[in-house]
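The chain that follows stands alone, in the form predicted alone, written as C-alpha cells.
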Amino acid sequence: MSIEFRRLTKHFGGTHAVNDLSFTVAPGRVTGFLGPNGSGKSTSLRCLTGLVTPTSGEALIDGQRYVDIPQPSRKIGAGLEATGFHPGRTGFNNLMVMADAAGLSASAVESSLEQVGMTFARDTKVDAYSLGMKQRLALAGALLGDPPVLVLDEPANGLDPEGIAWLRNFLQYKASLGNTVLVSSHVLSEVQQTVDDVVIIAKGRLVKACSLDELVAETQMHVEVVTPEAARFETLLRSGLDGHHPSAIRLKNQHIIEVEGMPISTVGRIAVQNSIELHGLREHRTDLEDVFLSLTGGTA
C-alpha cells in the first residue's frame, strides 16, 4: 500500500504550514520524510491520519483518506505523539485504551509489546517511563493492528544509541516484508542509515525526492593538500599531469588547497616529481548534512 500526498495545502490563518505538497511513498521501502523544524512535517503527517482537515489537496493511503478507511488501525500505524500516555497508566493499560476503541483484543497488546521490547515495562506507569521508552510504546501503539503503513513521527528522539539501532534493524524489517514506512526528522544523520528513500520539505514546500543513492551521489569529493608551498604548487596542479586536469582549484589559505576532479594519487604525483613539501594529503568527501542544510536554506 502506498502512501500519497496530492497537492496538499494547509494554512493556519495567515501561516501557511504546507504548500501544493505532492509525493508518493513507495511500499517495501523506509522513506525519511525531512526538513527543519517547523517545515511542515508534522502537520503534513497529521493531514493523512485526519487529525487535521487540509486546506486544499489530499493526503491518501491505498487511495483513501484516513476518515474513509473502515478500522483504520488494521491499515495504517501511526505514532505521531509519544508524550500523549496517561501518566497515571501502565503501559498496558494506556494501550489497552487504544485497542478496545480499535476492536482489538488484548493479545494485540501484548504481541505489541514484545514486538518493540517493553514486556518488562508492561506493569510500570508511564510516569516512571523515560523518554526513550515512551517512544517504544508510541511504536507500540502505532503496530496494534498489524499494519501494513506505518508512520513515525521523529521516533528516534529521545534513543540512546543501543535504541537508535533497535529501531534502524525493525523499519528495515518492516520494510523488508513490504511494508510502507514513512519516518520524518529533522536531521538527516539520524536517518541516514535506515531510509532508502528522502523526501526533502523547507517552509512547507518539496525541495528534493529522491533515494539516497541519488542524494549521496550530490555530495562532492575533493583533496585536501596542506603545504607551505601552496601557491607554487596550485600553478603545478592547473598544468596538470597526463592529460588530467583538475575541474576547480580552491587556495583556501597560504598553505592548504582544495582540488577537485583530479585522484589523490595522481596529486600525490606532482608534488613528488616536483619537490614539494607536503605536511598533509586526504581525501574528503562533503557531508550529506551539507547537502540537507544547503537544500533547506542552511537550518536545522
Second form
Amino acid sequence: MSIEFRRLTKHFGGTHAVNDLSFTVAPGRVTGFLGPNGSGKSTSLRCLTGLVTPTSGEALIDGQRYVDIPQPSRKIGAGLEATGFHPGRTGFNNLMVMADAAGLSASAVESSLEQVGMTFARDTKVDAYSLGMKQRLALAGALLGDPPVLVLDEPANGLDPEGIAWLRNFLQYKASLGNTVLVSSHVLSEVQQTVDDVVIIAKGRLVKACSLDELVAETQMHVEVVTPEAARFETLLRSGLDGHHPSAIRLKNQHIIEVEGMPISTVGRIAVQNSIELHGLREHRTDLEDVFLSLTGGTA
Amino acid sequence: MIGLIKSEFRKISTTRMTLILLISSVFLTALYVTLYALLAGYDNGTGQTLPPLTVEMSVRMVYSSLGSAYIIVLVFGIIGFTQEIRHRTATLTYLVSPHRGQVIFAKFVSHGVWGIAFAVVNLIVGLPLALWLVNSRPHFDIPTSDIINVALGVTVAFALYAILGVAIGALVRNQIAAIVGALVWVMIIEAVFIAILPNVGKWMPAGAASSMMQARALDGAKYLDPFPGGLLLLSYAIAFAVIATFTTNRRDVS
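Please give the other form, namely the form predicted in complex with the partner chain, since only the form predicted alone has been shown so far.
Then the entire complex follows, led off by the chain already shown.
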C-alpha cells in the first residue's frame, strides 16, 4: 500500500505552509520525511490524515482519502503527537478510549503496549510518563489496528540513544514485512541509519525525493591541501596536468586549498613536479548532514 | 457509532473531573435546598424576608432549588469537549474517527445520559432533604404530582444542559473562555434580563431551565410552562449542536 501526495497545498491565512507538494511513499521501505522545523512536515501529515483540510491538491493512502477509509485504524496507524494524551488517564485507558472508538478489543491494546515495551507502565497515569514513554505510547496507539501503513511525526524526539536504536530496528522490521513506513524528522542524522528513502522539503516545497544511496552519492569528495605556497599552487592546479583540470578550487585561507574533481594522486604529483612544500594532503568527504542543510537552505 | 459512544463514556468515567463535578453538584443542591428551607420566614430585622413555608411560593422555591446545580452540569458538558483541545487528545480522537459529526453526536449522547445521572444523584440526596426540611415545620402542602414534575423537569433540564455544554465547548474550544463565558452569561447577563426584562429573560436558556423546574411566578419572572420551556431549551441545545457540528467539521486540528 502506498502513500501519494498530489500537488498538496495548504495556506493558513497568508502563510504558505505547504506548496504544491508531490511525492510517493513505497511499501516495504522506511521513508524519511525530512525538513527543518516549520518546513511543513507536520501540516503535510495532518493533511494526509484528514485533520487539516488542504487548500488544494490531495494526499491519498492506497488511492483513498483518509476520511473515505471505512476503518482508518486498521489501514493506517498515525502517531502525530506524543503529547496528545489525557494526563489523568493511565496509558491503558488512553489507548482503550481509542480502541473503543475503532471497534477494537482490550487485547489489541495489550498487544500494542507489549510491542512497544510499555506493558510495565500500563496502569500508570500519563502525567508521570517521560517524553520517551509518551513517544512509545503514541507508537502503540498507531499500532492498535495492526495497520499496513505507519505514519509517525518526529517519533525519535525525546528517545534516548537506546530508544532510537530500538525504534530503528522496529521500523525496519515493520518495513521488511511489506509495510509502508513514513517517519518525519528535522535531523537527518537521527534517521540516517533507519531510512531507505528520503523526501526532503523546505519552506513547504519538495527539494528532493530519492533513495538514501542517491543522496549519499551527492556528497562531494574533495582534496584538502595545506601549503605555505597556497597562491602559487592554486595557479599551478588551475593549469592542470596532462589535460586534467579540477572542477573547482577554493582558496580557504592563506594556507589551505580545497580541490574538487581531481584525484589526490594527481594533486600530489603536481606538487612534487613543481617542488611545492606540502604540510598536508588528504581526502575529505562532505557530511550528509551538510548536504541536507545546503538542500534545505540551512547553514552548517 | 456504538463504539464511539462507548469511547465517550470511557472518557467520562476515566476523568477525575467527573467525580469532582458530581460531588460539587450534590453539595450545591444540598446547600440551596437547606438555605431556601431554613431562610423561609426568617426575619433578619430588615423586614425583607422570604415568606414562611406556610406560603405556597416558599415551598415551591425549596423544591425548585433541587435543580440549582444545572450550572455545574453545563460546565461538565463544556469540559467534555474542551478537554480534547486542552489536552490535545482531539488529534487522536479524529484520527480514529475522522467523521467529526459522529464524534460530537456521541458526546451529546454520553453527556446527555450523564446529565441524567447527575440529576438522579442530586435528587437522591436533595429530595429527601427537601421533604424532611419542609415537613418538619408548618408548611403549605403542594400536590405530590407537582414534586414529581419538578424531579422530571430537573432530570430533563440536566440532560439538555449537558448537551448544551458540549455544544458551547465545541464552539468556543478554549476551556477557560467557554466556562467563564457560560457562567457570566447564565449568572450575570440572564439574571439581569430576568430582573429587568423578564419577558425577554424567560425566553433565554436559563429561563427555559427555570420553567422546567416549576419556578414560575418566582423572583418576579413569569416563566413559561414546563413543557414549552422544555421544548425551548431543547431548541437551544439543537441549534447550538448544529452550529457546533458545522464549525467543528471545518476547523483544522493542528
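Keep in mind that this is a model prediction, so the values were computed, not measured. Residue numbers count along the first chain shown, from 1. Rigid core (definition): largest C-alpha set, two forms, superposition within 1.5 Å.
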>> Would Pro228 count as moving between the two forms, using a Cα shift of 2 angstroms or more after superposing the core as the test?
In response: yes
| task | Would you say whether Leu45 is displaced between the two forms, judging by a C-alpha shift of 2 Å or more on the superposed rigid core? | result | no
Residue shift check between the two forms, rigid core fit, Ile257 Cα at least 2 Å: yes
